[in-house]
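The chain below stands alone, shown as structure tokens; this is the form predicted alone.
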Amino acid sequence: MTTLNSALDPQSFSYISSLVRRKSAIILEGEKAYLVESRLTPVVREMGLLNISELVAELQKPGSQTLNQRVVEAMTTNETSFFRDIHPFDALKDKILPGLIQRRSKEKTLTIWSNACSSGQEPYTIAMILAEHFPMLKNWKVRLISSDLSNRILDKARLGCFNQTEVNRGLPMNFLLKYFTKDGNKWTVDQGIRNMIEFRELNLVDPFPALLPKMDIVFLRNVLIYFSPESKTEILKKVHAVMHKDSYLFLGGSETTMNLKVNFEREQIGSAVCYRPVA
């Protein structure tokens, strides 16, 4: 019986980091070697390989596009939770949505975009806020678009099925009991909430789809930290181009537009920070 050895040698790390940067523009510095090892060990095990070096050899074979994509997806699936860093959701509920509803009262349209949504906790959080606090939007055309570059993680997000640990992370009990159904050890989001969300594959470094609508609110949290300043700038310019003039952009708590040549201004709303597009 062979023994799995997932230890990561420098050559394999270099190849993986180059592949991920080429496919997603995400930069993996040397201190991220532990992350490469932890994320790819399950792939090595599932393929019956001995180590990541053997995985790299498989990646270099002709016809390995699907495996290449799987590795990139494994390296770009980020941590998430319900109501993560609560302040943006408080700002959304208390000020941003009431203001937008007043300003959009004639058109009765509202479009929200959750980028790099991972397994879906962020868009489901937004959907529950809309359902819980803004019943008047039932008569509006509301689009809640949720995107990620990983089809595998989007499949999980579409199911809206979470284990006990996942729902324990940030989800208030009243929301859990009202908007989820328990089946064994799993909790599934009610169909009405799932129907509010459009899940779609999108790589932030690629050109955005031509039919992407103008956005009122954009969540782009905890993903720019993985990009170079040049890639951050290009992504934010594309995001700016699909935002209404009076819209709102949320970045992660450790992210900022500072020192980037982009047309956003910082605004404090309660304990939350957001960014507004300027001409």
The other form holds:
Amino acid sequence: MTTLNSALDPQSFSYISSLVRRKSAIILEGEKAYLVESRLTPVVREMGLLNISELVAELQKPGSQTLNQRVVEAMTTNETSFFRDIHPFDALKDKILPGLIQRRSKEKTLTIWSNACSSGQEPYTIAMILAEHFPMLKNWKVRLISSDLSNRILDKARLGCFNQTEVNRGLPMNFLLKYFTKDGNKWTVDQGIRNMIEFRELNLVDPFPALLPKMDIVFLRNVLIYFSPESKTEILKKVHAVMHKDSYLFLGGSETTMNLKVNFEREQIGSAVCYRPVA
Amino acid sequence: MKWYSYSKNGDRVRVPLVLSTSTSTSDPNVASVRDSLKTHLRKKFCPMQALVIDDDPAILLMMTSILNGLGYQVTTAVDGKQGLQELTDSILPDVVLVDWNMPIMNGLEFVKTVRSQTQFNQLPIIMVTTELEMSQVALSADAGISEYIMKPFSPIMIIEKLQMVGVLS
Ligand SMILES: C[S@@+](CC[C@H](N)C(=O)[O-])C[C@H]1O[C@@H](n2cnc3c(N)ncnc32)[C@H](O)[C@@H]1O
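I have the form predicted alone already, so could you send the form predicted together with its partner chain?
Now the complete complex, all chains and molecules, led by this one.
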């Protein structure tokens, strides 16, 4: 019988951390070795390998793009919840959407981007707010684009199927009742809500697709925190370039544009903090 | 100012503490110091009150510890009837967390009784239960609960629902 030894040698750690950094901008400092071990052990097992250094050898073979992607995805943190931090969604409902709906009443178009959307709780929250509070948008061209680097997590997001722990986190009872159906021990978001969202794979470190429309609202929450100041700056500049002049950017609770050379101004809306692009 | 009198328990006075926000500031540091001062003063002098009703002592213990950690003073009861007694005898809590399945009077009956009395119209009530079917969520929503938490729960789930019913910022 072979025993699995996933212990991490320094060369393997350095190979993995530079691969992950190159492909996703995620920084894995030395103290994250335990994380690499715990996240990659299942991959090692799945591949029928003995340890992480064997996995590193596999990663270097030609034609191993899928495995490379799998390893990068395994190193992402997918923690998320419905109505996460609540305040941005209050601001969205009470101030931002009513204002934008007035300002865009001629074009009747609205584009919202939920970035690094993980398993979809964030875009589903936005979609439910639109359906619940802004029925007039039915006649508008509303695009709710939702992206993540990880195809695996996007597959889960597309399904819109959540377990008890997930629906127990931040989802208002009325929305659970109105927009979900329960089957066994899973709750699934209604097709109508799912149809409002365009899920697509997008890596923030890559050049943005040329066809990306101009955004009215961008959610870029709890992802920059994993990146270096240089990567943050570069990504925020690219995001700035696809934002309308009077648009809004939300970052995560512990993220800010402070000390980064980017053209955003902080604005407080109720208890929420958002960022407005300046020229 | 609110004055509460308790038999065998002395008097309790609540004075709303208004810290001026007229010197509104756009400086995030000043605003955050002001906010944490407000929270600190409020916790020290005017703790929020929660009533927790559950027949499982382990749940009462866990819930009390979570709520204490959030700055709440907690009163407990082991069934709906005792919960009603607490509501009428004691200080009006800021929020009630109630289990569904309990002897003597269950959570659903408790909610219906409370909601039939107009003075409790605005009282946030959160049902915390092992009942998971949509029909049961709907039943308790119709009875007038404010939010629903499925057991087992973790502290973060309690925090999020307290925020949702507007009793935690
Ligand atoms: C902690 S989750 C945040 C989810 C959601 N935005 C929220 O705030 O709840 C971080 C997500 O960022 C994604 N991510 C990490 N690096 C990325 C990159 N370079 N491009 C796009 N998404 C990335 C991960 O796959 C993961 O799903």
